[in-house]
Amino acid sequence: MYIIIVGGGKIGYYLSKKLIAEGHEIALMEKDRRRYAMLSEELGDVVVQGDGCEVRLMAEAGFGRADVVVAVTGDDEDNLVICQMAKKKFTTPRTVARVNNPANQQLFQQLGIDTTVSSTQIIFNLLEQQIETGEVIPLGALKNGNIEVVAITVSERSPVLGRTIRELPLDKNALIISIVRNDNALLPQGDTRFENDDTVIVMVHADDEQQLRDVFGEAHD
């Protein structure tokens, strides 16, 4: 597979000598010269002098043959516009966009990059974990991350913990897909109940994360 990589910093760095040793062949993207040698210094010819922003430079680098254009620069502009010119201009089949303001991620979305990560969102993610009840462990994101895979588990203290999966108050955008029990992956049906130690499996859109929080968090008294 072949990946084009735009911004040489610590991210693009580390990005490069993995894919590099799982045996991909990939160009590494920077401007800034006193950068550009230090990586060429280690990783050779695969780094490339220049602005990813430019035409000309994208075409030199190969974007026209591209797997995967990936923008990790510090810029959400120059992401954005490395994305939208792979996709348009050189239809390249994927891109991923680091975002640097969380603000920006449904924008980056709504123009049409294939893939976002957002570090800050991540961490505000997992720390908002850790202050609700009701824990949800994220497994994974389809769709740009509109639709996660997420796990709860059932504990003594949960009202669901007796109830069928039909007397729960979901929103029709929740779907649960599996219960673990016992090591043991369940098919759930609707009259299927939850005991103590269930690990739920369910998909759910993104935005109504907090309603399955509220649904299987612990009860207090």
Given for the second form:
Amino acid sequence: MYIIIVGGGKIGYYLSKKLIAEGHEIALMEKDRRRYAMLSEELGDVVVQGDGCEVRLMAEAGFGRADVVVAVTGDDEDNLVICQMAKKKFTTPRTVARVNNPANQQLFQQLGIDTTVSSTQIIFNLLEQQIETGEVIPLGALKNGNIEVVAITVSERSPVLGRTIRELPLDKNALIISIVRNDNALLPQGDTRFENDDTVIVMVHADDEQQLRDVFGEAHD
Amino acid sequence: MLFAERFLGVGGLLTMSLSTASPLNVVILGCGRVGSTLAKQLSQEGHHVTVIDITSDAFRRLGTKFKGQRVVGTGLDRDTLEKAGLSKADVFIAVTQGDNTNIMAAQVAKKVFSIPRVHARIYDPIRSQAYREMGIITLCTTTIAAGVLHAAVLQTEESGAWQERLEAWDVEYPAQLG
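The form predicted in complex with its partner chain is what I need now, so please give it after the form predicted alone.
Below is the whole assembly, all chains and molecules, this chain first.
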């Protein structure tokens, strides 16, 4: 495949190296002269100096015969315009844009970019998975904060998954008020089983909150 | 064919289309020379104007008499645009220094906020033409200036009309600025 990468930052650089190693034909466009000099010293002729939004330079870099154009500069507006101009002026079959602000991902897709990649979103998703299991989110407090109402999300890795309420090693100071499943609030019974994505609403004495975490959360060292 | 038709595309002259109707809600992105001049003019004519710029320093160009709203932020951020009242705007105008910023902000205004009229100033004639074909009213000051100068050099009838138009827009500077 002939792949054009615009933006010679760290992502553009490592992506180019990997694609070259896999035997693809690539061109890497970099606007900044100094950065271009550094890149071309290492990667050779595949590096092109120029602004990837300038149609004249796009034509010179061979946009007309590219199978894929990948825009990975640090600016969302540049990545958008590079991909849109590639589609409009060179009818590039496939465009990929890096999106720095995750809020732009949907917009880019609406505007005709085939694929968007947001490292912010990817890292956020990974972090969320880590935090999710057994996290106790306070919803409200009673009696000067001695008694709390909290929400806990059951994930795939939660130890309570598939178990019933009766089986939980919970103290008397914790009361499961409801289980929210698919936007319905269930009235919990002793034989109600926990499912993935359940939100469990619990009333608990502040001192016993840690016990809740231990019961619902992943085992920590 | 007049210059206005030849260079300003389907939207016609900004001033011609804006000054006729009842007060409009106008959001202007970029408070440089163009943005601030336009903002002051529209505000003076009784329109509701909000100006967005990434630095509050830029608002000094508006002077003290400007009655509109000033919002600090980037025009690519939805929260900023929301704060600037874009959801209630009739017209959005993008006149920052960056072509791509103007292009993207214009598309956000059009697609996300469904603003009926969106204008973008674009220096690059090729990009200007491409996005005009995609439904954004683009204004390429490069071709406009070249066209006006061309007329001035050859001293055609059009150059006289432009001379008048430009003089009508000349800014009166406060005394202390000289």
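Being a predicted model, the structure only gives us computed values, none of them experimental. Each form is matched to the other, and the largest set of C-alpha atoms that superpose within 1.5 Å is called the rigid core. Residue numbers count along the first chain shown, from 1.
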Post core alignment: Asp32 C-alpha displaced by 2 Å or more between the two forms: no
